[in-house]
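Heads up, the chain below is alone and in the form predicted alone; it's given as structure tokens.
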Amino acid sequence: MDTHRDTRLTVKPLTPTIGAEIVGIDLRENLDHATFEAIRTAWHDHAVIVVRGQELGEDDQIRLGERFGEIGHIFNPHKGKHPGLMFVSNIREDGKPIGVLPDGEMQFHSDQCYTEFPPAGTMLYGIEVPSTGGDTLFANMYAAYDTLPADVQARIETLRGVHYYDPLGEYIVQKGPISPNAMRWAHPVVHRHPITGRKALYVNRLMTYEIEGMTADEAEPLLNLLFDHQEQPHFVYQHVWRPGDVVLWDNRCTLHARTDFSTEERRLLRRITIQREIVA
């Protein structure tokens, strides 16, 4: 069922809960204001948008991202010619990786939640994909919050979760002693989206270690309850990648994770982040 039509595009929901595919558009074009705003509206409405069959160069992807807002800069050796581009890949050239593919991606998480200002969104462009696996799972945190029991909503309303990441190692994938090198930041467990005004659950199994003001014994059962709830399959869209796919997700109201794939196959995606959304 279509949710929006104009002369340029059609928006087709991918699940009842999250995700929409946009068809009938070439993202290399200089999109007029009405067409672009229809894309932005679909992003806000569905949290994840997918456009297939695209041929985007690095400049095209940056130009598209800049329509949404300020591009985040990547401080990473695996970036493209623009400081906002990086590659997500298992490919090696001359024995050296050309991208990053941390194991932590296989657990649900929110990008850069361990910083004061996490990005508003992340855009991936599919270049090479394995024959099976390497899918990306997206979970709707609006729906996760909305379906919590009222007493749990009341309990978490004013709490703040502490998120950790060790920049000198891999993603932290097991709870335990925190490295002194770990980056960390606390954010409200219940996040209000700055554009839609809707409340979303803002914790994740990979990086949320603590709740401010609680002992570990107090926080652990509450966090596990929230993790188990937010990862339920009916909140999730599983994206099976094809070359030429463009996927943009709203980092403020979703979690994402990667499925495993054979190390014998190549996977190459190009990534940018929308650090701050700017609405004209």
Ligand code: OGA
Given for the second form:
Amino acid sequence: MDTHRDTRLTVKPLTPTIGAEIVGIDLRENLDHATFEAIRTAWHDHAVIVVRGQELGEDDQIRLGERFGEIGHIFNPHKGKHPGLMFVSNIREDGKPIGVLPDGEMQFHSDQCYTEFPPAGTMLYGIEVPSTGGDTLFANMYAAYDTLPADVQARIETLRGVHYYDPLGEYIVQKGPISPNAMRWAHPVVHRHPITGRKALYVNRLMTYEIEGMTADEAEPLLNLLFDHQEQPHFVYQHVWRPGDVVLWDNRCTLHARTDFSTEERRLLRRITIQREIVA
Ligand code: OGA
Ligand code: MN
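Okay, that's the form predicted alone, but what's the structure of the form predicted in complex with the ligand?
Full complex below, order starting with the chain above.
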């Protein structure tokens, strides 16, 4: 546990490998430079930070996000005043979900890995949460990379994974042909984090279907080995949501997944992405 001398906040690791809770701050405040940088450092050190008991309005969330960098404006058909704000929700109005990613379980993935410039981070704010389920799991991809056998590390060093996203698709991989409408992008399987300089494993079960230059028969066993390795429980922090939780993950060195939850219960999270981190 690390209490900063010149700020009021305390950083408490949530597991030995990933996640830290920050206590002693109100994120609505205009945090001074030292306090904010202590939060940023905790984010880089622990890959996922959690701040509980917050009352964040839409503007507060945008302002907080802007301290980290540039907010992403992804296609957002939903409500929210700022173009970077969206909701993750199963709530429906006139039969239509008011947010994205409405229902059920989601397999491990990295946000927008199927685009040229995936966001540096994603921040969710809990507003309504089910009584059970709908937890978000985070896996540390530095640890996953570091613990691969040396021969596997050598084998993947220069490979590129091809990531796909079918906008009409499911959150659990379905066997079958890839839709011709799917968005796709290839990225190195071993990704060096631009700030920490550490290597992270950058493939995921939900969206990485191919390895450039390999046949499906060659790629499939290698990808499955990497997926099984990277999802091991000792790399994972499981976040059980409460209203008022702010969770920010580093999308460059983590994967996340979601456990199933009842369609009878409401779940509403407010979401922004940090498209590009800017260290002030
Ligand atoms: C996301 C996401 C998981 C969740 O917002 O990118 O994957 O728990 N959310 O809803
Ligand atoms: Mn996601």
